[in-house]
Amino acid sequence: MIQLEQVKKIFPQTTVPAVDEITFSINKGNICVFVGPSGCGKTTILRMINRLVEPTSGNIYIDGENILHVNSDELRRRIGYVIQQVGLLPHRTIEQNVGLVPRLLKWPEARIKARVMELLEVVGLDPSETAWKYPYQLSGGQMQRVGVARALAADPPIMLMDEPFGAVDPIVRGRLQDEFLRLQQEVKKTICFVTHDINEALKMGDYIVVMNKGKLVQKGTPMELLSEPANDFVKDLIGDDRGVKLLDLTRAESLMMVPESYPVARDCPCFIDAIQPVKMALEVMMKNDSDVVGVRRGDKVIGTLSWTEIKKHIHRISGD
C-alpha cells in the first residue's frame, strides 16, 4: 500500500504549492490514476513517490515504511518508472535497455537474458526480432512496450507511469491500454498512472484522483466519479456524455455482482472478460438473447453483470 499524508511541495522561488497537503492511499494491486490539467501537480506526486522530488512537508509511506528514511537509489530500484518519452538509452540495444536495472542489481547474466526474453514476449514483441535492435529502429508503439518491459524487469511491486501512452496515435494507444490491462490482471502491480485524459483515466483506473491547481478535488472509483461528480470542475472534466462513458470506458467488473450476491454466476449462458467495457457486455447479451452475462478473470468466474444493473446506473447518471 502507498499512503500520502498531508504531502505538500513548494518549489524554490515560488510561493504557491505545486502539491497542497494531499492525503490519500492506494491499495496493493490497484491502478490509481491521477488526472487533471497541465500543472495541477500530478507528475510532481509521482516524482515524490520515488524521491526524484523531495516533499516540502508531509509523509509518504510504502507498506508502512516512511520512504524519507530509505536510501533513494535503493528505493528507485524497487519501483518501475515509465514516462511518455520512454527514455530508452539510444546507444544500447533493446536487450540492454530492458536488462538495465537487473544488471545494476547484479543478477546473473543468464537470468537477465531469460527475463528480458520473457518480458519482450509478455508485451507483445518477438525477442528474436527485437532484442538486438536499437531504439531508433522501433516504432513509437514498440518503444512504449519496451519501456513497460524495462519497468517490469526487476519485478518491482510498484510502477509509476507518467503519460505512458501519450506519444502514440489513438489507435495504437487504445491497443496498448487494452494489453496493459490484460497484463495487470496477471502481474497485479500497485500502479500510479498519470494522464490528462479523463477517458484514459476512466478506462485504466481502479481508483481515480482528480487534481486541480495542486489540490485534490475528488477521489473515488470511475463509477463514483461518473455517478457523483464533486463539483462543476469534475463535471466539466468528465463531459456531458457520462452515460456514453459508462458504456464505453467502464470495465464490466466495475458494475458486476459478486457470486455470493448472484449465486448462478457459473450457469450464465455467456461470458465476458472483467476488463472489457460494459458496452461489450450489452453486445454479448443481445447476441445470446440473455439479460445477464458472467464476468471472468482468466478462467475464474468472478461475478455477473445484468441488464437491470446497467440500466440502474445509466438512469442514475442521466438523472443527475
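What you are looking at is a predicted structure, and each value in this text was computed from that prediction instead of being measured. Numbering follows the first chain given and starts at 1. The term rigid core refers to the maximal set of C-alpha atoms that superpose within 1.5 Å between the two forms. Compared with the form predicted in complex with the partner chain:
Between-form comparison between these two forms gives a rotation of 47° for the smaller rigid part, taken against the larger part from C-alpha superpositions.
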Second form
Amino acid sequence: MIQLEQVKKIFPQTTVPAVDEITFSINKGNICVFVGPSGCGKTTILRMINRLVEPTSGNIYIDGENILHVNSDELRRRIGYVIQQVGLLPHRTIEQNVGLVPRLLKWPEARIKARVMELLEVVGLDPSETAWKYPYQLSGGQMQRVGVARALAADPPIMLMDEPFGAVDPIVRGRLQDEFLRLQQEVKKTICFVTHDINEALKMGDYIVVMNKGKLVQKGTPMELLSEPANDFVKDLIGDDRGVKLLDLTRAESLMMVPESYPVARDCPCFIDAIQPVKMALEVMMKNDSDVVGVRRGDKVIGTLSWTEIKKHIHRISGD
Amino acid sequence: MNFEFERFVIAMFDRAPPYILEHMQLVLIPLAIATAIAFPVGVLLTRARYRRYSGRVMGIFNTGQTIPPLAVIAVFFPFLGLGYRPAVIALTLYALLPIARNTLAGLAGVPLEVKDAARGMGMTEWQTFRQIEIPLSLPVVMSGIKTSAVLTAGTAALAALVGGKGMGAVIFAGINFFRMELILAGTIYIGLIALFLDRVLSFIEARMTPSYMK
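Having gone through the form predicted alone, I am curious about the other one (the form predicted in complex with the partner chain); can you provide its structure?
Full assembly next; the chain just shown is listed first.
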C-alpha cells in the first residue's frame, strides 16, 4: 500500500506549489490513475514516490515505511518505472536493458537470462528474435513493451507508469492497454499510472485521482467520477459524452428488470451476458433492430434490459 | 628562394625524418595533458552543482583560444625561459578548448529520458555516469581530441622558435637559409603527421561509437 500524507512540492525559484498538500492512499493490487492537464502535478507526484523528486513537506509511506528514510537507489530498485519516452539504453541490447535491475541487484547471470526470456514472452515479443537487438532496431510499440518488461524484471510489488502508452498510435495504444490489463490480472501489482487522457484513465483505473494546478480535485472509482463529478472542471475533463461513457462501465445486470415484471424475457430476439457493459446491449439492440435484449448469466436467462430503462438511467445520472 | 630537386630529396629523406618523433612528442604530450585537464573539467561543468559555472569557464577557454600561440610563449617566457617546457605549456593551453567543448557537448547530448530511466531503475549517480554518460558521450569527446590533435600538429611548428625543437626547426632553418626545400619538406611532414593522427583517432572514435549512432 502507498500512502501520501499532506505531500507538497515547491520547485526552486517558484512560489506556486507544483503539488499542494495531497493526501490519499493506493491499495495493494490496484491501479490508481492520476489524470489532469499538463502541469497539474501528476508526474511530480509519481516522481516523488520513487524519490526522483523530493517533497518539500509531507510524508510518503510504502507498506507503512517512510520512504524518506530509505536509500533512494535501493528504493527505486524495488519500484518498476515506465516513462513515455521509454528511455531504453541505446548502447545496450534488449536483453541487457531488460536485465538492468536484476543485474543491479546482483542476481546470478543464469537467472537473469531466464527471467529476461520469460518477460519478453510475457509482453508479447519473440525472445529469440528480440533479445539480441538494439533499441533503435525496434518499432515504437515494441520499445514500449520492452519498457514494461524492464520495469517488471525484478518483480517489484509497485509500478510507476508515466504515460507509458503515450508515444504510440491509437491502435497500438489500445492493444497495449488491453494486454496490460490482462497482464495485471496475473501479476496484481500496485500501480500508479499517469495520463492526460481521461478515456485511458477510465479504462485503466480501479481508482482515479483528478488533479488541477497541483490540487487534488476529485478521487474515486471511474463509476463515481462519471456519475458524480465534483465540479465543472471534472465534467469538462470527462467531456460531453459522460452518459455514454458511463454506459461503458455499467454492467447490463445492474439496469435489467427481473423476469417477474418482464415475463417475455425468453422471447427476446437477442441476448447479452450479465457482466457485459450496457454499451454492448445498445450495440446488440441496434444490430437486431430491437428495443429490448435478454440478459443471460451462463445459459440461464435472468432478465431483460430495455431502451426505456437505459434512457431513464442516463437522465438520472446526468441530472440536467 | 632557391629550389633544387636533389636538395629537396635530401631534405625529405635525410634532414627532416629525425624530427618526426620529436614533433609527435610535441603533439602527443600536450594532447595528453590537455585531455587530462579538459575532460574532468567538462565532466564537472555538466554536474548539477557546477553547471552554473559552465558559461564562465568556457568563456575563459574561448579567450585562451584567441591568443596566438606565439603570444602565449611570450607571456611564459619570463617565468619558464626558453626550451621544451614553455612550448609544451603553450601547446597544452591551446589544445584545451576543443576537448572541453566537446566533453560538454557530448555529455549534454546524452538523452535526458535515458538518464531519467536509469536513475529511476535504481542506478546510482556513479553507475549512471560510468555506464551511460561516458559510453554515450565518448564519440563526441574523441572527435574533440582529434580536432585538438590536428590543431596542435600545426601549431607545434612554432615550438622551434623558443628552442622547443620539432619539425618547426626544419622549417625555420629553411627560412633562415633561404632554402625552399627544407621549408617544403617540414611542411609536408607536418601535414602527414596531422593526417596520420586524424586517421588513427578516427579509427579509435569509430571503434567507440555504438552501432546505433553510426
